[in-house]
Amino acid sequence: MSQSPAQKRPHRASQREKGDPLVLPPGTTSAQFKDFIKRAQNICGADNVFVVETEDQLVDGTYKEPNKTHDMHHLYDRSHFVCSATIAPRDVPGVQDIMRLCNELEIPVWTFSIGRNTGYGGAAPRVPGSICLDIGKNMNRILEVNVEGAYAVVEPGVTYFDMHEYLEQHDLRKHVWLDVPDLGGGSIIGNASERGVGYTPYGDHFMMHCGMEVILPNGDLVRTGMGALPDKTAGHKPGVPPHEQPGNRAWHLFNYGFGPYNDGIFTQSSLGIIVKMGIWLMPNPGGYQAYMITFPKDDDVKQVMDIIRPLRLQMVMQNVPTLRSVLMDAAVYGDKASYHDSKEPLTEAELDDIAKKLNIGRWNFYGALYGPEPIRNVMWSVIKEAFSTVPGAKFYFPEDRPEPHSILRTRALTMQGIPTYDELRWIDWLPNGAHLFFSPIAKVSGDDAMLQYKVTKKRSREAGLDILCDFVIGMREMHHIVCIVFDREDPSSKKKAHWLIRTLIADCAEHGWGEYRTHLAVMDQIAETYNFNDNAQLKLNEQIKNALDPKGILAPGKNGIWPRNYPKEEWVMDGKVEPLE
C-alpha cells in the first residue's frame, strides 16, 4: 500500500481502544495493528507478544534488567523512541514468518538481541511505533564450541557471561579464551554486528567473527562465506529445513568464500537479521599478566600516546589497551557527591586532589602480557623502559592494588576474557545516572589525542558536565570513548547532554574525526558528516537498502539510512544545536 508522508508518521490516538498501543506503527490503523498482533501470536505464541499500551509500562530498568520498550537513557520523553509491541520469535522460521507478515502489512521492524546496547539507544527503535523483535529471548543456544578450530557458533541471545560459563563448565578455558567488552551482559552477535571492541589480542570483535546465517528483509535465509557451499560430507540431508542443515566444515574457519564479501553489509545495518554467527576464540596463551601504569599530569596524554603507537604496531603490546582519564576511574570508586558537593564541573585542582586521594594518575593505562613467562618478561622490560621516560610514571600489578573496586583487578579479568559487571558503577556518577557514548576515531597520535581531548574537555565544561573518557587503542587507530553522564530525571541535565553530543559531532567533523557508533538521536547528524563526493557513500547505502528492502520494513533510519518510502524531510532529525541558556 502506497502511503503519503503524513500517513507514514506514527501517531498517538487521543482515544485508544483496548489493545491499541501507545504509538501505532506509521501508516497502520488500529484494526490493522490488532490483526497483525493476532497473527503474530499464532506464529510466536501469545506469551511471546507484548503490546506497549500505557506510559506506565515504560520502566527504565537497569543494565542487568533492561527494558525492551524504549531507551532507558532517554534524551527526550520516555515515549519518544518507543515500540508498539515486542515480539520474541521462537526459532529461525518464526523470524522468517514475522518478516513476511511485516512485509505484507508494511509494518516496520527493529531488532535487538538482549537490549543492552547501553549508551547508544538500547532496544529502542529509531521509528516510533515499530515492532521490536526480541531475537535473543528464545534463540539463545551455544550451537558449537570447536577447540581444534578455536571457534564457537552462537545464536543472538548468547551473552559473554553465557559463553564464559560454558567454557568453565566444560573445562575448556584451558584450551580457548573468549574476548569480552567492558560489561559481560551483552550479546556476542549484537556486539560484533555493532562493531564493538574487547581487550584481549582478539579485541576487534567483527574481525574475529567468521560466517553468518542471516534472514533478509523479505524473510529469505542466506549463509555467508563458506556457509553458502553445502557440505554433504558434513551430514547434509535432503528434506531437512535449511536452518537445520549442518554448515560447511570451513564455514567458521575462512571468512570470504567466493565472490563479493557480504558480511560487512549486515553490521550496523538494516539489511538483515543475523541468527547464527561463528566467533573465533583465542587459544590459551600459556601465561598472562595484567598491569597498570599511572601518569600524574593531564597533558601527559601526548607523550604517552606517542609511546604507545610503535609498541602497538610492533605487537609488543599484544592486546587492546586503554588509557583512562582520572574521572573514568574515580567514578567506579564512588559517585560525584562522595568527592565534592559542587554542581559544577570539577576543577583541575579538585581532579588532582581526587587522583592523590585514590593513588591514581590523571591518566591511567591498562594493558596485559600474554605467553610463557620468558616472553612476558621480555615484553614487560621493553614496555616499562618506554614508559619510564614519562616523569612520575608508576607501575602496578594487580596484587599492588588491593582497594575495593580496584579497576586494575577488574581489568585483569576483562583482559583475559572473564566478563564482569563492576564497571557499571561509573554510570551512577550523577543521580538517576544515564549516559550517552560519543566515540570519534583518530590515528594513534599524541597530537591527535591531545587535541581531541582538549576539544572534548572545552565543550564539556561549557555544557556544565564533567568529562569521563578513555582512549581504546586498536592496531592503527584509537577510539576516544567519551561518557556523557547526565541525570535522566532532570530536563536541564538532559538538555546539556544533548547539546554536548551534537556540538562535539560538529566539532570533530571539522577535524576529520568521525564517530564509529552512536545513539538513535544523532544517527542522522553523523551520517551527514560522512559526505565525501556529494554523499556518495550514503547514496550507495540507500541504493542497496531499496534493492534488498523495497518496502523499507527492517530498521528504517538506522545509522541515517532511510528507505525511499520514508521521505527525509519528514523523518531526519537535523543536527541543529540549540543554544544552552
The other form holds:
Number of protein chains: 2
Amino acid sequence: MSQSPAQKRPHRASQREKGDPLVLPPGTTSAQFKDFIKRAQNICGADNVFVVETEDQLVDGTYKEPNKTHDMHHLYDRSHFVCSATIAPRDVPGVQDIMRLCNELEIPVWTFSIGRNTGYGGAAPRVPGSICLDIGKNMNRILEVNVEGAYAVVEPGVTYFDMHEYLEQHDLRKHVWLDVPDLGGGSIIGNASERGVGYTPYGDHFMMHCGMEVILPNGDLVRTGMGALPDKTAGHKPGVPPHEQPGNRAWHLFNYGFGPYNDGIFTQSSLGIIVKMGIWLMPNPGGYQAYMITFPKDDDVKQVMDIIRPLRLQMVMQNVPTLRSVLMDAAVYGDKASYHDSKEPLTEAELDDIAKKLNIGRWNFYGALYGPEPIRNVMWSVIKEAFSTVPGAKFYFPEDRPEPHSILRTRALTMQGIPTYDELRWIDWLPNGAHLFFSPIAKVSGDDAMLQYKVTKKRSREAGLDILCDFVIGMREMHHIVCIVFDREDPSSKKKAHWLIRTLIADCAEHGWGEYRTHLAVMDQIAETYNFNDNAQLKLNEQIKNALDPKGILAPGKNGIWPRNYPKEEWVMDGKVEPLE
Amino acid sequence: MSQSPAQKRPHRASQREKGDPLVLPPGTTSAQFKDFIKRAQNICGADNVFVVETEDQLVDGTYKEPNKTHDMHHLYDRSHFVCSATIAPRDVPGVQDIMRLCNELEIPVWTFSIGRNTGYGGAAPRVPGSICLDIGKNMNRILEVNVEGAYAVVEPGVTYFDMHEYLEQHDLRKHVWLDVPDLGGGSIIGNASERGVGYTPYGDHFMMHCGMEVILPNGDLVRTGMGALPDKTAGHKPGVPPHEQPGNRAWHLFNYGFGPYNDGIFTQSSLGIIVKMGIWLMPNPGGYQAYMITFPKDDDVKQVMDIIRPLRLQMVMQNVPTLRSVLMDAAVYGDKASYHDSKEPLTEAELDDIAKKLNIGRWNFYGALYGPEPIRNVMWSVIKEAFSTVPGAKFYFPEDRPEPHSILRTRALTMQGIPTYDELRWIDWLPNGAHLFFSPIAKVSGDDAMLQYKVTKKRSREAGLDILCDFVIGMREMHHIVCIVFDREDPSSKKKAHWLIRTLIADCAEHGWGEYRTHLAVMDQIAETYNFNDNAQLKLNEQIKNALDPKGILAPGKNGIWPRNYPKEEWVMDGKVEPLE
Ligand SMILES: Cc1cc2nc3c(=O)[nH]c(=O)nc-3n(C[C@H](O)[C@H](O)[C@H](O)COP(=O)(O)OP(=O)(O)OC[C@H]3O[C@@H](n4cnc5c(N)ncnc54)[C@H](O)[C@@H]3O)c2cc1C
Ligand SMILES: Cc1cc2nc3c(=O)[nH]c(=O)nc-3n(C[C@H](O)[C@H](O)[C@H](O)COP(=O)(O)OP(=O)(O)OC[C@H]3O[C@@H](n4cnc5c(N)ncnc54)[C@H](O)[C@@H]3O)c2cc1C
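Can I have the other form now, the form predicted in complex with another copy of the chain, not the form predicted on its own?
Time for the whole complex; same chain goes first.
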C-alpha cells in the first residue's frame, strides 16, 4: 500500500492570500491550491474553473437558476457548506484526470449533476472547501433512446425536462413514457443516484435504472452489469478509448451481469461518479386517467392508509400515489399570507377553513389508472368502492378541478411522466422561502401513518412551524415527506427548522423509523441512528470506502461515512441542537 | 493491517495420514487440520462435523437426497471439486465462530444452504479441500410470514417446499403466493443469493428479496437496509445478542435504507454468508389461468419472440413466461431411449416426429393470466390475437392436456408458486443423467433468440449432444437456459459436455453475450469475458474482496474473484479444452 495520506482537519479561518478561496480544502495550502487550479484549468479549460473568492459570489439563486457553490437553502450561514472552486470537466477523461490530480494533491471532491438537490443540500459539499465537480454542465447528452427495449441512456446533465422534450420532439411518447419526480429540473442520474422517487408505475428510480458507467475515486472507469462484457456486434473496437466504446447490447436491459452486483454501492455513496446510466422507460400503457380523492378529517389518514395498503400491493393502484396534507396542497394555491396573517402555526380550525375555501380535504389523495378503458374501469370501481367507506370522501377527475394551480391537474401530468415546475410554489409558503426535507420510511399502515404524522405535527407546533407533508406510497412502504419550510433571511426561522429536523430524527429513531435520504447538516445524526450491532453497517461502509478511496478524496463525510484520514471527532455534526427559546 | 496471510497453492497429492481428508485445505498441514476439526467440533458438536476421508464417501446421491461433499453432476473426477469436511453450524454465533476460527487458521470456507445447486456445482467448493458450511441443515426456521406486508423471513435451510407447506398448513395461500423455480427443493436464500429465477410476476428473486442479515468473512454480523436501525417498538433490547434482536418493522418492506445499498454485493459473491433474509410474497391475484401455445416450426422462435417482447414489456404477459424447445418438453415425457435408439443427436425429422407424437410444437410457450376474470379476458384476447399470426399456433388450457407428465399441468402449478419435482425428469434424458447449465442473457428479440439458438444448436451437434433449452423471459431480457445433459459414467460424454460449454462461452462472448451464473469449472472463463477496460470490474471486485476478506477465507475463486493470497496462475481454469476427436 502507498504512503498513508495526511490527516485532514477542518480548515480554521486564517489570513487569506489573494486568489485564495473563501475556504481552502482541508490540509491544503494556498500555494498548493493555486497549483491545483492551474492544472485543473489545463485539464478542463479556464472557462470551466470557478474559484469562490468572496462572499458576494455566493448568490442563492432559484430552483430555475440554481447556484453551484453552496446550499441555496442554507440552514447555517450561506458560506458554511461552501466549495473552494467549481469545476466542470468537459468529458470522461477530464473527470478521470481531475480525480487523479485530486488524489495526487489530496484534495476532496464533491460531485453534483445539476445541483437542484434542494432540501438536501443543493450543490454544496459536506466538507467545506471541497472542489465541486459540476459534472452535468458539459456532459449532458442523451446518448440513446431505445424504443424497442424501452430505455434511455444519459449523461449526468440530462434533466427530466430535457428527456421529456426529446420524447416530444421525436414523437416518442406514443411508445414510451418517462417517470419524473415532482419537479422536472433535476437530473436523471443525480436523482437515481440518491434513490429518488417519481409517481408512475416506474417511480422507484434506482430499481428502474439499468447499467452504469462509473469513475472510481482513483479515476478508474468501470461499466457495471452487462456493460463489463465488450460487444463487438455493437461496435466495440480495440483502440477506441473505453468511455467511447459502444456498450453491450444487454447493458441497459439486464441489471445484474455476472458476479457481485455492484450498482447499489454507487448510490447515496462516496464510491464513484456515475457518468453514464441507463434508465427504463415505461411502455405507453394505452390509456390513462388521473384522479383525486379528498378526505375531510385530519384523522382520516388512519382509515385511508389501511384502505391503500392492500390495493397498492395488489397493483390495483398501479403507480406511486400520494396522500397530501391540506397545507401541502394549499401552499401551492397560495402563500401563507394569502390565507392568514398569523405568525403562529395554523390551528385546526384555520386548517379546516382553508380546506373548505379551496374545496379540498384535510387529506388529498392523487393516483392514476393505466391501460385500456375496460381495465381502468375495473380498477376504478374497486378503488371507488373502497374509499367510499370513508365518510365525506369525494372523487374528482381533472376536468372537475378547473381552478388555477389545481394540484390534480398538475399531478395528472406528473403521473404520466410529464415534468412541471408547479410544486415549486409551496417553497414560498413563507417569505424568502427555503426548505428542508425530513423523509422517514414507514410501513403502509394506518397506525404508522397516524403516529408518524402526530409526532411530526406535535414537534412542528412546538417549533412554531406549519406542517406541510405527504405520504409517497411504494409497494410495501411509504416515504413520508415532511417539507420544513423556513425563512432563510430570518435567523430565528432557521433555528426553528434546524431544531425541528434534529428533534424529529431523534423522535423517529425512538419509534424505529429511519430516513431514506437527507440534508448535509444531519447526515451524521441519521447515520448514527442506523447503528445496529455496534454500527456494523457503518463499519462495513467505511472498510469499503477506505479500500476504494484510501486518500478519502471523493465526498468525504457523505451520509456519515468518513474516510480513515478524516478524524471523526473533528468532523461529525452530532444530534445536538440549540434549544428553542 | 495485520500480518500478510500465507500464499495458497493447490494441494499436491502427498502421503496421507490417518484422519486426513481426501484433500487438505490448501496450505494446511495434517496437524493443523486435525486441530481445526477438534475446535470445529467444540463449536458445532461432533454430529455436525463430517470429514471426507475416502473416495467411498463420495456418493453422488440424487436431487432429492443430494450429497454435501462434491458436485453430484461432476464434469471432472468425482473427487475434483471436493471439500475436506462438511460442517453444519447450529446457529448464527456458530457460523461466526467458525469464520473466526478459519481466519485464525487460514482455512478456506465454501457455503451452501441446501446444496441442490445442480448444473452449477451442487454443494461443491471451487477450491478443493475447502471446508463446506452446510448452513441450512440446522438453521432452517421460517421466522415470520407477514400477510399484511406480504413477505416472509427465512433462515438458509428453508426450501420452497417448506414455505409452500407452511402457507398451505396455515391456509395462507388465499392471501399470499410464493414464487418458485422449476423445482421446489432449493433454498429461498441460496436461490436469491445466486439471483435465480421463478415464473410468477415475482420471478426475479433478487429484486423480490428485502433485507438481509449477513455474516462477513471476518465473522462480523451486519443487517442491511432498514435492518441497521434498531427498533424498540419491535422489541429491540440492549443485552440480547444481535442476531436474536427482532428486526426493524420496515426491514423487509423497504430495501435501500440509508447510505450505500449493499445487498447486491452479497449476491454471486464471496463477501458474506446470508443467515436471514426477507422475501416478498405476491398478493393472491384473485384469479388465475395458465395457458400453453405451441408453434410447429423450429424457425418460429424468431417471429414468436418478436411478438412476446412488447406484450411482456406492457405486462400483458404479467409473469415470467418460458418458450421451450421441443426436447425440453419431450425429455419430461420420457427419456431418449423411449423415442429412439440413436446415439447421435436427433435430426430435424426425428424432432418433428417427436413433436407430432406428443402433440406439442417445436417450440412451446407457457404463460399465465392473473387477476379477476374480466381483466384476464382482456389480456387473453390480446395474447391470442397476437400469436394467431403464427401459422399453425395452437392454444391450450390445462384441461386440454390430460396426458401424463403434461408440462402445462406442471407449469400451471409453478406459475402460481406451487413447487413440484416434475422437471427433474429431463435430467434422465441420457442414462446416468447429469447436467450442466449454460445460461447466456440476451435481448428479447427474434434475431437474438434465433442467432443464439443457432449457435447453440450447431455446437451441440458438433459435440454430438441433443439440445434441450428454453428461454426464460424477463421484462427486457431473457435468460436462455441450455441444459447440457450428459452421462456422468461415460468419460466421452463428459468430455463432450465440457467441450460444449467452453466452446459456447467463447462463441457467445464473440456475439457480445454473457452468462448470468455458472458452474464452478467455468467461472474463471466467464469472468474473463466480462473484461471491459482491462478487467476494470474484476479489479474492483478484487479490491473489495481483499478489503473485507484479507486472508481470502470465504469462497476464494467464486465467480473468478481470487483473493490476493491465491496466485492466479496456479488457480485459474481458463477456457482451454481438449478437442473432440
Ligand atoms: C418542490 C420540490 C419537490 C421535489 N420533489 C421530489 C420528488 O418528487 N422526488 C425526489 O426524488 N426528489 C424531489 N425533490 C428533490 C430534488 O429536487 C430532486 O431529487 C432532484 O432530482 C435532485 O436533482 P439534481 O440532479 O439537481 O441533484 P444533484 O444536486 O445534481 O445531485 C444530488 C446528489 O446526488 C449525488 N450525485 C449527483 N450526480 C452524481 C453522479 N453523476 N455520480 C454520483 N453521484 C451523484 C451527489 O451526492 C449530489 O449531491 C424535490 C424538490 C423540490 C424543491
Ligand atoms: C431441473 C432443474 C430445474 C431448475 N430450475 C431452476 C430455475 O427455474 N431457476 C433457478 O434459479 N434455478 C433452477 N435450477 C438450479 C437450482 O436447482 C436452483 O437454483 C436451486 O434453487 C439452488 O438451490 P440451493 O438452495 O440448493 O443452492 P445451494 O447449493 O444451497 O446454494 C447455491 C450457491 O449459492 C450460494 N449460497 C447459498 N447459500 C448462501 C448463503 N446463505 N449465503 C451466501 N451465499 C449462499 C453459494 O455460492 C452456493 O454455492 C434448476 C435445477 C434443475 C436440476
